[in-house]
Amino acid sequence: MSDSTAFFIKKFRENTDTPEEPGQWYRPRPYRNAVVRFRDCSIYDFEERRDILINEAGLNAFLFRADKIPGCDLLSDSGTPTMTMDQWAAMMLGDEAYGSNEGYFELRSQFAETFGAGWCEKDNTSGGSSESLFLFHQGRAAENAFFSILARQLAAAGGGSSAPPSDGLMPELKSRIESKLNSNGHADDLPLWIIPSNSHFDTTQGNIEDKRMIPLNLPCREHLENDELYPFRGNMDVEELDNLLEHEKDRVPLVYLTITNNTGGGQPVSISNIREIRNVARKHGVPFFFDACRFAENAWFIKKREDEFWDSSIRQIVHEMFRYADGFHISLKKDGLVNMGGALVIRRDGDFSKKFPHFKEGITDHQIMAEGHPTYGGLPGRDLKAIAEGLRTVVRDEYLDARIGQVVRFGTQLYEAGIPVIRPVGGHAVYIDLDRFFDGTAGDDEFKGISITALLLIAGHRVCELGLYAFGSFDGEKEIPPEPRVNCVRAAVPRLAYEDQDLFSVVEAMKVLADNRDRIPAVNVEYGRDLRLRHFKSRFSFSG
């Protein structure tokens, strides 16, 4: 009997080791639905679709109505995840407390947990601020205010120069600092200061822009060439890096690492690449953050296509990138697996501490302002359980592998279809490249990626224009594009809220569009062309 089992058992370790393609189905997901809800609009609503779409939402993809659509919503993976039953359960154990609510510690020891020793620690022996960790509702809302404070801290200093770019940077290096100064209209009178990131993404440039700063994307030379078997395409340039903190290091207040590279294709970044970055940051002096929306994401890929982690788990590999930081900011709607919720957590005894030692008072002061209690940050006490026990799945290694796997095979889908995608595909969306979609094609397809995202909305389908158009702007007589050039189209995944059958009716609408690509009409922008961020804003026409 042992022996026939043993034949069997040995067959079916086969089969679940084999590697997964579209279409076979060999290990089942590691969870099972426990609740659905059928919708109230039909897939075959399209001329009802088409009619909100020009009628009411002016093509915008942000502006369309969420109950009609009957398919994929994959606008964005931020807010968007099922949550679990563990995560429901402990919100029912929610405190309310206005002060120091019983969910706030428990987070506070969770964020110790999951990002290492040395996060979140309380220092009660010295004056000013003790804590490490800064509640906000939301992600962006943590980001306005860290570079509010820094700003305004900066200018208090007195520090900067209203100096040209240095000669002695790398020609296109600097190029890109002048034209990013001239599109942002800074001020000649005005000190120029400079964030360097691997891609900031659109409200991150946004943000930065609005307190008067440069927001400069040095991605590595290996995206840039579209180098598909490159397994890191999301790191920075570092000998970029290196030759900015050389001839600019006091325009610098820090440099910031998306992890993963949201604008860059949800691209990741290598151990090899954090390591060289905090390198070049010590020598010169100038503190290291994250934007680590996507931390755990990222973190899979390290042990996937890093030798030297292959054998570490996810827990391991989170402690050992976020060791070389000294502060990180983070979207918790995103590998939080939550709803809401965000926060800004600054090493306590890390370089930026040293460098700004009055910070985290400026951040309490804005925390109270504008978010009530610092212990719970504009969150309710409910959510900040749900938040620490998300913290908790996130990170394990059977919860990454079912749902990065669904977003490789559907990636795979869409280029075995003939569509032009980022490879290799990244960890929460697909990116479909526009440049490479529409060429050979005629006539004009400089906004053609809001056409892409409004015939996808008519096949009941969202997804988002990352572009010319999100990313480009327009100086009142012609366009200026991204630079780095980015002309994308994203379809983000929502965490555990749909299977393949759903995200695989996307690729048969979008080969629809592939195989008729010539007849994808042109878009006009009746409003928001002038705007800044202005892709959640604009409205726009059929041209044809």
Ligand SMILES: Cc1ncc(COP(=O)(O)O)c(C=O)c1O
Contents of the next structure:
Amino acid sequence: MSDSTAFFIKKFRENTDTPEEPGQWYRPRPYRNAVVRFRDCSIYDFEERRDILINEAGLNAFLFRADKIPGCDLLSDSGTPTMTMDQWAAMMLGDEAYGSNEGYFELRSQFAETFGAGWCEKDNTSGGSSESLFLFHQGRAAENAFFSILARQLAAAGGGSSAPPSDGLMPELKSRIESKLNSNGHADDLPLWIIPSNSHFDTTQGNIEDKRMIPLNLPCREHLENDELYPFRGNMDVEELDNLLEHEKDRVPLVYLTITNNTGGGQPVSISNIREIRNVARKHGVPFFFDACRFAENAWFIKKREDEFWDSSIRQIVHEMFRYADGFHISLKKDGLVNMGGALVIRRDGDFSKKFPHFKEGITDHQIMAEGHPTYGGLPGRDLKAIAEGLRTVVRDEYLDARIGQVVRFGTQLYEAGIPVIRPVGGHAVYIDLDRFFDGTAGDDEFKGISITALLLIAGHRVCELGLYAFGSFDGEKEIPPEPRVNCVRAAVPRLAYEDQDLFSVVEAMKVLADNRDRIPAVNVEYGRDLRLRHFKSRFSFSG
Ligand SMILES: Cc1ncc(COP(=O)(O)O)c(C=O)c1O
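Next up, the form predicted together with this ligand in place of the form predicted alone?
The complete assembly is shown below, putting the previous chain first.
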């Protein structure tokens, strides 16, 4: 008997397989809204927002009231995801016992499941679980603890030399280290410790500098190219790393890799690069760590762009990525899909554990004094349940297709509107390249990123300047731009929170700014120009 529906199934399938252009919808989202939140303010309250911006927030997006944003709040994708019903349901079953609660053991098993069996193996038999998984209330708390203990243990070991950087370094690399030393006010008699990365995130950079170490970014050369041709612009420059370790390995306690590379535009890192870094690090006997905030998004890019992995599952790719690391820290507010949480994980038999055998004791003591027992790290037991559930969801292909597909559609829409975005678009955010945005306009454009964020707030949307102000510094007389140069405004997309039409309204507001870019006023810095982490604290006024 012939099946009269077969024709239509074929047609529907063809439709569903068609690549979508912005505005075309063949595939529904793999979830539906179960709860929504109505806004208490209107897009038409332009004057009210201008007053709040100028009088309360001092033009600083971080200081602007979130409840007065009627459009998209794209300040950060961190801690802003919509949680799933499974996560909310899991929270109801939270165990609030003090230390070693049920959620901890579930989470530990889930870490082994998500990242691979070598990490936090299932071992429910002892309370000695703090051996490899240390929980924190968020990523930067883990970073802070990590670098505090590292600095203390390096100092206790009595090593380190304050001699200037070696002459064997590539000249450009050497001068980058020297300029970091000068801008950090590094005293001549302090031992010099260098922490290389593809690009450190701002809090990581802040934590490293706070311990008088030098955060050194070694992004790959393609990092500066703005072209679809380069699928892994988040990679590290392995040649520079090799040269650094060849001449300075005794002053490099570990090598870092941020996946995806947030500061570098949310760009992914390839497995080939991870393997090469691992080989170079091992050749010189230096441990290798990830800042693993967006590990699942990174794995999705590997699946799509690295031939070897086209038919691997996201879980398999994540396992492969993490096979090469000696440890990682993670803000679970990103690919943990929760509002709060962080962790530090140290491989029991890894190079880091061997090099710093007393590190885990140090970190445990730090946690007990600052965060609580390592088995809850400042988090309620119910949050641990939500994290475990989030780590299960985040590696689902359909979640990542929807998540990254939305960010790419947003970026494409901006690009097609003539707004220069960093391409290919990264996983969690769209970065607008300000040097190209203002190319050809007259006048002082030093902090026009701040002006753009301020004007967009009046339009009803919030983004974040990550450029000359966030990453530059002021030495009392002149501005020192970030090295390598970064000059962007970032629109970070919270997970599962907005629909495309919300994001496309940001594009329309950006078009107004682009069409009138000659009229965008510069800003004066009223407070905080010489402070560290100044973009979180400064206040500005429009100069015209
Ligand atoms: C790459 C990276 N590392 C570290 C952090 C810090 O994590 P948290 O916000 O949980 O402190 C962030 C936050 O945005 C990040 O993107």
